[in-house]
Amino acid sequence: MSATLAKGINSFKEVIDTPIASYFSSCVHCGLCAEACLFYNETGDAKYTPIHKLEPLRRVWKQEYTLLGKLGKMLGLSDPVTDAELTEWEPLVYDSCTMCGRCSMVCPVGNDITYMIRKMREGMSASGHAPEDMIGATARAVNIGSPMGIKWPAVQAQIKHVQAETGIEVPVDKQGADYLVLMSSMEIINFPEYLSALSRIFKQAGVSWTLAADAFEATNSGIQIGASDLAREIVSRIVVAAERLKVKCVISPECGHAFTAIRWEGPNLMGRPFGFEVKHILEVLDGLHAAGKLKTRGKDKRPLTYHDPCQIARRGGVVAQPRRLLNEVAEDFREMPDAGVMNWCCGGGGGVSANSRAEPLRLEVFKTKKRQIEATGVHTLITACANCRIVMEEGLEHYQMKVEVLGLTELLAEYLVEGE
C-alpha cells in the first residue's frame, strides 16, 4: 500500500463517526436516493445512485468497525480498498455529486448522504484522488486568498468603479460596523453589480457596513474538495477579521457553499462558537424590508421565476425570504415545478463547476433545469448564488435558450426608492 493510499484509508477511518456508522447500518437499500439525484435522474445510469458513490467508505466501515467485517478481514474474505478503486470512484464522488442534499431529503430512514459524501471526500483528497482543477483552486484559496487567484488590488479597482458609479463610499476595515460583507470571486469579477447594489441598499437602509482587506473572499474550496484543515484556515481568516473589526454580523454573499462553510460548518471547524452572527444576504435584506428600511417602488413587468440554490434553500432554510422580496418587485412571479426545498440543482455546486473534466456531464444533466425553466414560460430567471448563475448561463447558452439570469440583490436595487 502506497503512503498516499494509506493516508487516505486512515482518513476514511477517522471520519467514520457515530452518524456515518448509523447511516450505513440503517440503509435499507431502497433506491429512493437514486430518483432524487440529478445525475441518475437524467442519465438513468445506476452508478450515479448516491449511496453507491459511498461504497469504498462503506467497505472501510464494515471491515474496521463491524464484527462480521473484522472477522472477514482477518480471514482474508474481504477485499481491501485499493488505489485503482479510488481512481475509479473519483468521478463519482467529485464529478457527479454537487452535495445538493436532495437525496438526503427523501431517505426514508433519515440518512444524510450529503454529509457522508463530504466525509468521503476527506479520504479521497488525502489519498490524492481529487480533480486537478479543484486541487489548484484550493491551493490558490489558501496561498492567495481566492480560488480564482484574485488579490486585494483587484477588489480595490472594483471599489473605485462602484464609488464612481454610485457616488457612495465603500468602507474598508471600518471598526464596529453592523455588517462585514463577504464576496465570492465570481461576484468580484463576473458580477460587480452585486457590490454596487449593496452600496445603494445599505445607504438607503442607514446601516453601517464594511469590507475587510484581509478577508473579502467567502468561497471555501476546502469544504468542496474535502480538506477540513484547509477549510478551517479559510474560515479562520474571516473569523479573525470579524473579531478584529468588532462587527455584529458577517454577511455571506449570493454563493451557496460559502454560506454553508461560514454559517453551518464554521463554528465546528474553529472548535468554538462565533462572537458574531452569520446571515445570508437574503436574510439581511428580508430583515431590512420587514423593518421598513428597504423601500422599493414599482414592479418588474416581465414574467420572472426563481431558482433556489441548494445550499441556501435546502441545506440552509432560506426559502421564504427570497419570495417575500421578489413579490415586492415582481408583477408576474412564477414558481418552477419542484420549487423550494425540493428544487433541482443547477448541476455545478460542490466544486463541480470548477472541475473542467465534469463539464460534459454537467451540461447533460442541465436538461433537468432546462425543463424546469421551460415549464414557467419565462425569459428572465432570478437566483441568489453567483455559482448557480454562471452555471445556468453556460447551460442556457449550450441549449440556445434565450433566458436572462439576474441576481436577486441587484434586481431589488433596480426598484429601490432613492433620494428620500
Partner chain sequence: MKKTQKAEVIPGSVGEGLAQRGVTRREFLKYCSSLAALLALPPSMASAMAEAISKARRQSVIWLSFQECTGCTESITRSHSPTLENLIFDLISLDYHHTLQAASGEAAEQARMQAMKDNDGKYLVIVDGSIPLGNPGYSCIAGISNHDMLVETAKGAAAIVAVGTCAAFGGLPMADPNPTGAVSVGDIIKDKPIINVPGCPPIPVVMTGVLAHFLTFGGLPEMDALGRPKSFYGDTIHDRCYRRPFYDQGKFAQSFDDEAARNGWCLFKLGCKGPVTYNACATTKWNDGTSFPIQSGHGCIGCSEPDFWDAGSFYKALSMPVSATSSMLAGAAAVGAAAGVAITWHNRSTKAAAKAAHEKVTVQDLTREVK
Second form
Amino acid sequence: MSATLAKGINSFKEVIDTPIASYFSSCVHCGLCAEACLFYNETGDAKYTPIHKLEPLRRVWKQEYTLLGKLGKMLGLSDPVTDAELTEWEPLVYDSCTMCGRCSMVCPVGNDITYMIRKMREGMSASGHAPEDMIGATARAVNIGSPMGIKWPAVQAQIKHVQAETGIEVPVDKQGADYLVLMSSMEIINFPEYLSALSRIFKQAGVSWTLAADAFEATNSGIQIGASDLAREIVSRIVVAAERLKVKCVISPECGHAFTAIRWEGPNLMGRPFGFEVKHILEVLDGLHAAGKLKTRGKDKRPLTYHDPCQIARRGGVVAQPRRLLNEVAEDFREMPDAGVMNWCCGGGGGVSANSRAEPLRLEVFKTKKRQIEATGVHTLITACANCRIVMEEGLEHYQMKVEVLGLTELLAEYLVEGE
Amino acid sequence: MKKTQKAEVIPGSVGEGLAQRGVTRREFLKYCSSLAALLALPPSMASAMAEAISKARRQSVIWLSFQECTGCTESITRSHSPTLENLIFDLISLDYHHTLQAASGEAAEQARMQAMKDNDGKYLVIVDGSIPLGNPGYSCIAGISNHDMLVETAKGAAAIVAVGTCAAFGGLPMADPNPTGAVSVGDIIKDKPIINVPGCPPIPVVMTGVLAHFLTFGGLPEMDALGRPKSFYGDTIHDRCYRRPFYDQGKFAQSFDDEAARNGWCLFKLGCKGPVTYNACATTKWNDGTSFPIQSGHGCIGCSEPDFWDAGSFYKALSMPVSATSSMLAGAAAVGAAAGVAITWHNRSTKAAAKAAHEKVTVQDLTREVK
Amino acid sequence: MNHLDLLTFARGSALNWALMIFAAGVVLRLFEIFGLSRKPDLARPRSDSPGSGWRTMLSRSIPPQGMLKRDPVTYIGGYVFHLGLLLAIFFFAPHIEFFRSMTGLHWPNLPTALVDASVVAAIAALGVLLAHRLNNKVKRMLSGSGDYLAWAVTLLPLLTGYMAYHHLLFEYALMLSLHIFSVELLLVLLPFTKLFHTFSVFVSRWYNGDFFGRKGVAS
Ligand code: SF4
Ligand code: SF4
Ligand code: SF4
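Same protein, the form predicted in complex with the partner chain this time rather than the form predicted alone?
To see the whole picture, the full complex is given below, headed by that same chain.
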C-alpha cells in the first residue's frame, strides 16, 4: 500500500537514459507512429498515438535532464506531472499498448517507443497506476509462482496425463540435461498438447531435456507491469534452476513475452550474462530440423496461415524458422498481409490480455487481425504464442469466425515420423 | 518652335560662352541628347534642354575639398579632350576650387567670399571629402576648419552636391575605427537640399550629368533613400552586368583571370559586390565608355555604397561571413562542451539520487493508499 | 543604418553570435543526451543479425512496407521538403562559398535554376505539411507552439532566400540581410527545439537499429 507519486517520478528519473533522451529530442510530431499502432488504426482516436502515451515521461525528461527544462522549472514555468495525470494515462500506457513494437519500426526518426513504454511502466507501477488485474497477476506470479495461480501439482497432473497418452517419460529435475523446458500457465491450463508434442519430438530427436519443479513457469508479469524488482525475482527462479541442473540451454515456450523476459531482459535484470543459452522453441525445432533430427511425413491439406507473435518475430528475431518448419508440413501455407516483422498484434500482448478492463478495446482492435486472416481465406491459423492463441480464439469467437487456432509445435508433432 | 532653331545669344549666358568657344549648336544638341539619355529622359527633351541651358546664366559653383584624395577631381578632369566632361566647365563658373584655381591663400578665400556675396542663395556648393569632427586641426584650409567652412559656405547655397563617397557617406576616412571622427556633408547640413553622387571616385559623366540636370531644371533630380539621383543609381551593377547570365546559371570564375573569368563567367565567388551596389558603371562604363572593373576581370567593390570599406573583404563572396572563423566555432563548441559537462554532472547526480531513493518494489508496493 | 551596413552586420557580428550559439548549443545538447548514458546490454546478441545501428541510420529514411499508402502526404511532403532544403543549403554556389570560408572544403554547385526549383518545391511542401498538420487530428494533438515556431523559422530562410534571389519585395541588400537574419534565427533555435532532430536523428536511429539488430531484426 505504499505506491506514491514521488516513487513513480523517482522511477522515471531512474529509467531515462541516452536512448530515451535522443528519442524525445528527435520526435518531430509527425504522427506516423499512430499509423503504425493497432489501437489508433482501429479506433481512430488520436489519444492512442504511441508517442502521446509517453507524455508524462517526456516532461520529466525535459524538466530534469535538459537545460531549458531545468531553467523553466526554476522559474516555475513548467507543468509538473501529477497523480491525476498519471491516472488519466494509465489506460493509455497499459490498456492500449501491447508493446508490440510496430511503432518502433515505423517512426522516421527511429524512436523506439516500445522501449520507452516498457521503461515508463516502471514509474507507472511504482506510483500505483498499474491496472488492478495486472497487479493481481503479478502478485500471484511472485507469491504462488504463476500469474494464473498454478502450482507444481497441477503440472504434475499434466505430466501424468502426457505420460499416459504418449508412453514417454517426462523428465523432471534431471541434472546435466541439455535443455531445460519451460512452459506458460496458458499451456499448462489450456494447451496440454504442447507438452505431449514436445515429448514426442524430443524423444524422436534424441534430445536430453528436463522440467524443473521450482521453475516451470516462463511468463513474467513483472515485465508486463513494469516492475523490474519483481521481474528479477521471477526470472531468477529460472536462472537458479538452470544453473543448478547445469543445462546448456533454456527453452522458452510458445509464449511471446516470456521469450523477451528470459532471452533479452533476463541477463540485464540479473546484472550478468548467462552461462547457458536461451532459445525459443521454434529456434530449437528449426535447429533439429536442419540437423535432420526432426523428420515429418505427409502434409496438412488445409490452407493455413501463420500469425507472427510480436515478441517472437519483431522483438525476437524468430521469423524465418516458423516458415521453414511450416513449409515442411503444410501444403498450402499462405502469408497474411504484413506478415513477418511488420505483422499486426493480436491485441493481447504486453499484459493487455490479463487486464479485463481492456477487454472491449481488445476485441475492438482485433478487427485488424480479422481482416488479415480473411485476406488469406484460410480456416486454420497457426501461431507460436499461447497468449496470442487465447486472445485470437476469443476474438474469433466474438466475431463468429470459423477459424481454428493451433500451436506450431503441436502441428509439427502431428506429422512426426515416430519410432523409425 | 522656330525660336529654338535660331541661336539666340543672351549676354552672360551659357549660350554666349559656348559660342565664344566655337561650340556649334549642332554639337551642343548632340551633347544634350546624350545627357538626356544619361538622365533617362525621352530624346524629345534634348532640344528643350539645349534651350534651357543656353539661356541659363553660367552657374556659380563653389567647390570645397575636405578630407579627400583628389580622386574625385581627377576623375572629373582627367579625360580625353574634347569631352562631355570638359564641356561642363563651359556651363559653369567655377569660382572656387583650391586644387584647380590659380589663386591661393587670402586671395582664394576672397574669391569664395565674393562668389557667395554675388550669388547669394543661388550658388551651388560641390563638396568632395568628409569632414573631421574629432579635431578641427585634422583638416583645415587657410586656418578655417572644414566644418566651419562647410557651414559658412552652405548658408547661402541653392543646393549642395556631395561628390564622392567621402562627402556623401564619410567614405574611407570614416572607415573603422574612424580616427578623425569623419562625417558626411549630410551629417552636418540639414537645411539645404543635398544631392549625393557617391563613388570612389564617381563616374565623371555621372557628376556632369547631375550638374546638367540642375542647370536644366534648376531643381533636384529624383533621388533614392540615400539621396542619390535615381537616374544613375537606380539599378545595381548586378542588374546591368553583362556577366549576369552566368550568375543566373550558376557559372562562376574560380580565380582571377582563369579560363572561366576570361569567358565572361560571373565574378561572385571572387568577391564581387555588384549585387548590392547601386551605380552606373555597368552601363556608362569608364574612360569614354571603354570598360569597367568587372569587364576587366575584377569584381565590383561596392564603392558607391555607404561603409563599403567596412563591409568585409573585397575578395570574399557576399555569402561568406565577414569575420566568422572555424576557430571561433571551435571556441564556442568548447564553451558548449564545458556547459555540457556541467549539465551532465548535474544530470548524473539527479539520476544517482533517484537510484539511491529507489526502494525495492514489492508486491505490496504496487497499490496506492486509497485516500 | 543603411542596407549595406545591415548586411555587413548580418554577415558579421550577428552571424558570429548565431554561429557561436549554434555550435555551443549543439555540443551542449549532445552532452545532455550522451551524458545520461545507458547500461550495457548483457543479453547475448544474435551474431547473424541483418540489422544494426548503422544500417538503420540510413534505412529509416525509407518508408516501411505499407506506410507510404497510409500517410502519403507526410512521406512525400517530407521527402520533397527535406530534399529541396538539402539541395538549397548545400548545392547553391553562394552557399558553398560560405562552407568553403568556414571549412576550406568545397564541392561542385548545381545550376541555379535547379536550386531555385527545389526551393519552390520545398516551400510548397512546407505549405502542404502545415495544412496537413492542421487537418490531421493526430498531428494537431501532438503539435504545440514549438512545432509552429519550428515550421516558421524553417520557412523563413527559404522564403527570404527565394525573394532575395528574385529581387522581390525589398531591394536586394535588405532582402539578403533578412535572409541571413532568418538563417541566424534558425541557427539559434535549432539546438533547443525539435529542429535538433537534424543531429539527434542519427543518434535515435542508431539506438533503434542497434536494439532491433541485436535481436536479429533489420529495423
Ligand atoms: S508498441 Fe504497439 S501497441 Fe504499443 S504504442 Fe506501439 S504500436 Fe501501439
Ligand atoms: S513517429 Fe516518431 S517522430 Fe513521428 S510523432 Fe511518432 S515518435 Fe514522434
Ligand atoms: S560579376 Fe558581379 S555584378 Fe556581375 S553578375 Fe557576377 S556578381 Fe553580379
